[in-house]
2 protein chains.
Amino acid sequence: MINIHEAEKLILDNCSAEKIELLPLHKAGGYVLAEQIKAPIDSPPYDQSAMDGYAFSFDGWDGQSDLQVTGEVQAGEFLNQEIKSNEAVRIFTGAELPAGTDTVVIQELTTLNNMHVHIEDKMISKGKNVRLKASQTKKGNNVLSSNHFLSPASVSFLASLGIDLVKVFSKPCISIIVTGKELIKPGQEVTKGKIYESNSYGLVAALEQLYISPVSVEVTDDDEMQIMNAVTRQLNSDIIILTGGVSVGDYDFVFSALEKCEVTKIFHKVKQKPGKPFYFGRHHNTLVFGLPGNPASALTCFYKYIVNAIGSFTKREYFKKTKLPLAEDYLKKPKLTYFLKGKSTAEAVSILNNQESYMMNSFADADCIIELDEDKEQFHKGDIVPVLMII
Amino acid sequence: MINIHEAEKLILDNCSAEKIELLPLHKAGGYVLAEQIKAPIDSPPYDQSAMDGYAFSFDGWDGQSDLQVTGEVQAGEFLNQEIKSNEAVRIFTGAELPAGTDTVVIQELTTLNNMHVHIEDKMISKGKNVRLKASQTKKGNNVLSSNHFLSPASVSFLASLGIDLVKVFSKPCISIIVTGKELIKPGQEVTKGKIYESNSYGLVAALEQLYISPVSVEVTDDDEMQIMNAVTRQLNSDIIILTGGVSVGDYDFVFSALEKCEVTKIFHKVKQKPGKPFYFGRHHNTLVFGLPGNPASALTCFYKYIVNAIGSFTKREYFKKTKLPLAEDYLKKPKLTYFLKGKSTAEAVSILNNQESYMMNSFADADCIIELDEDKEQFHKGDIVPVLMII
């Protein structure tokens, strides 16, 4: 059986199928750029007033005379007029400076008499209150690199350069197949021997956290043919996530169904608790994950492994990894990495009660998953442990 | 002019219009519960095997004899048969224990001869490998409180209890109105005096970060009637965000248009940089924000103020507030709070270049907004300052 580090590496080694797509900019927030962006224009595209006031030629002005106001230019308009040295124009924030002007005096530091403006700004200097053409970026400059995360501010910046299409790393297409004869849909009445199906709910919500909607969610019986059919239907996805039926019991058909679908096993079983029967395989470029049916095991494996696989497509890191001191002692078995539901503060992380893999009430209160090293048995209050923040 | 703390308080004081809706559970991830949830069933709903093995009565067994295997029960099935003290049943993980049994010995610690099972588990004890009925929660118990954040694990937990509808705090309906005669759409050719419209792009992406799509995005000219018409159309939204035209220049019509639409001004102008002309008003339960047209000002005000207003609807805290030491000295004017685009590490926060409100290139690289106190002028490397993480 491999350990968690080998499992992580094997998954990332098999994540080579990144895809690139051209997206309209207004849909590209949260993606990562797959191209280098050069500025298609100077920004600002012209000398621009930063304030409401009067534009004039600083060198043409004698420093004391009033200037004749010969025009007005509003933002969005263009004054096709050469301004002489004894003239000024009324100008507004964002407007293009007319030819012949280079400086703006703000309205509050002027008086206007008979269409002549008197400048009262004792500190006026050449270029004041003007945003020079290309002062943010010159046409042709590299402005954002490939692998840049498109934050809202990045999107706004690209829009301001006139860019409306960008190449980004695609989100993977993900299919979920939940298996189990015992599963009934929430909202129905629970009958003898049945339990409510919850894994698809947890996984869909977890994908939603990553801004991904699965392309398909199916629930099948513990039946090899049903599972094969479901897998075959989804083999054009980038990632298939199955839950349940991954052990080697008489009614665990996921492994054999995947073999028959020509999914190549990369590993099956990891030295971890919960999630020991965790399976990973591959069919051409489709990654196939088999998660245990217990909801806490399934979600733990999702956060620990599948999120990394998704990140290899999108080039994003979704959840913060940190280290925190344990708030209490803990005793575990050796030779298994433990993943425990935790609640963190800035100072420490507490191990919640009810860690059994069928219990979700503690997971519902958790904000993180604590990782306890496979080789160690005794953990003491204050020991620094890796923590994966999941909220 | 009010300061940022007064502005924040006035906004929150006017955010009283939370709304509650009933959502299907599979759409409820990321929302906050608006009701207390009681368990509608025991969970597990019956004594359940935790392993593949054989179920028997611990007290009925003499501790050495082989037990006759009289049946089999798979997960999802129900064995309507009373098991006697010298009998056992083949059982699989998740299956309901038949009447008369209370203990499961795992398959690996048994041998089977002629349909009799020999128990080799020297450590077997009563109830071993059994998940007792109601051991996670009893029917009628309070399991999640109102105001609980519906993480993926919480959603999975509720599904496992059979719940398929939950009351949650609604996301607000948000409309965006971008004003400016100078604006042209990215992708078109920039002409004399025009610039590319970028605020709607930045705001839509920022709302997307909060898992919210605006109900409407409009771009209008600097024209009072056009702005009034746009505002009137959106007065059934919970939040209207306008950008541009909020100063008091000859072509700033937002303020007058809002007055004519009977939007009551709560405040106009805040002692801050960028974003001084920031406006906040209210029309019945509709909150109206007027952001400056400069893209960096608009986005800064969004993160600092509007995100809190959205959180008052959804009961979520979206972005982490922290404190970090400055990586370098900084000199600012007094009597204005400064919001600076920053880049953080675990140890310190750096102030990026190009902080002018029309420049978005530094914002595109920022992962946080640094807040510098209004009263202070000199900041030194190592000074601890508030930081709002925005990525």
Given for the second form:
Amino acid sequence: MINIHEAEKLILDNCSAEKIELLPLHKAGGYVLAEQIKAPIDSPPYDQSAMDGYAFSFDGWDGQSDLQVTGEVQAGEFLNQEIKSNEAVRIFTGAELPAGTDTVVIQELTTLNNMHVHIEDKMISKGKNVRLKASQTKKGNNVLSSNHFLSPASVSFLASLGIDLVKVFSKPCISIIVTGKELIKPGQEVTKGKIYESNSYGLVAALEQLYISPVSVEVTDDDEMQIMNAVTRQLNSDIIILTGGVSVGDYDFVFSALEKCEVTKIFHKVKQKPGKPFYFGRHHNTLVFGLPGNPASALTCFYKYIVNAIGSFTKREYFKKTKLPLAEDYLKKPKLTYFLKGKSTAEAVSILNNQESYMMNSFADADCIIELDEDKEQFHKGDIVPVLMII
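The structure above corresponds to the form predicted in complex with a further copy of the same chain; please give the structure of the form predicted alone next.
Nothing else is written out below except the one chain.
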């Protein structure tokens, strides 16, 4: 049996090289750039008005005379005439400044009389209320680096530069297989011996936190052939996640099914609680994870290990890792790393009640997972411990 650090290293050592794909910009949100982006245009592409008002030449104005209004220009239009020193044009936000103008006075600080505008802005200065050409980005300059996360703002920014295709690191193709003869879907009536299946719901929701949707979700009985068939159908995925059937009971068939599917075991069992039966294997470039069936164990192993494997594909770190003082004393068994559901503040982290691996009520309230070192038994209030934030 290996420790958690050996497990983490073995997983990352077996992650395949990243894949890169070309995506339409409207589908690229949540991905990470795999290229450096240079501005294809100046932005703004021309001097434009930042306000509704009147455009004029500041140096051509004597500072007191009214200016004759000789035209109007809306956003999206172009006024093909040069404005003289004693003239102004009505202009609207986003419109290109006509030749001969360099300043805009907002309409609220003007008076219009018989097509002559009087400027009442005592603080007016040259270039006021004008967005200069290339003031945001200059054509050819680097604007976003490789490994930049494409947030909604980043996508909007690239769209404003006219970019419609980007190279990104591909998200892994992930399949979920849940095993258990006792499982029924939520919404059905519970009969004797049955429980509601929750692992697939939790894992799908956890993947959606990462901007990833699984390509397949299957639920099978505790039957070796059914499990083999399900695994075989998904071996073209980058990652297969199985839950249940990874221990040593008479009806735990996942390990034998994976062997018969020619999945190479990398490790099976980790010195941790919960999630001791955790399994990791590989079939060519497909990573295979076997999680315990207890829902708290399954979700803990997902956040601790599988998220890092997904990040090796997408080039992202998904959840903040920090250290906080414990809010209370805690006694644990030695030679096992404990992962405990916790609730954090800026000052400390509290260990929630109901830590058993089948209980999800505490996990529903948790915002973090607390890690307690395998070699230590007694933890005291104020001890600094590693914390993985999960929301």
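Residue numbers count along the first chain shown, from 1. C-alpha atoms forming the largest set that superposes within 1.5 Å between two forms make up the rigid core. As the structure is a computational prediction, the values presented were derived from the model and not from experiment.
- In the two-body rigid motion between these two forms, the C-alpha atoms of C173 and F289 are best fitted by the same superposition.
- Between-form comparison between these two forms treats the chain as two rigid units and finds the smaller unit turned 12° relative to the larger, from C-alpha superpositions.
- Relative displacement of the N142 Cα between these two forms on rigid core alignment is 2.5 Å.
- In the rigid-core superposition between these two forms, residue position I124 carries a C-alpha shift of 7.3 Å.
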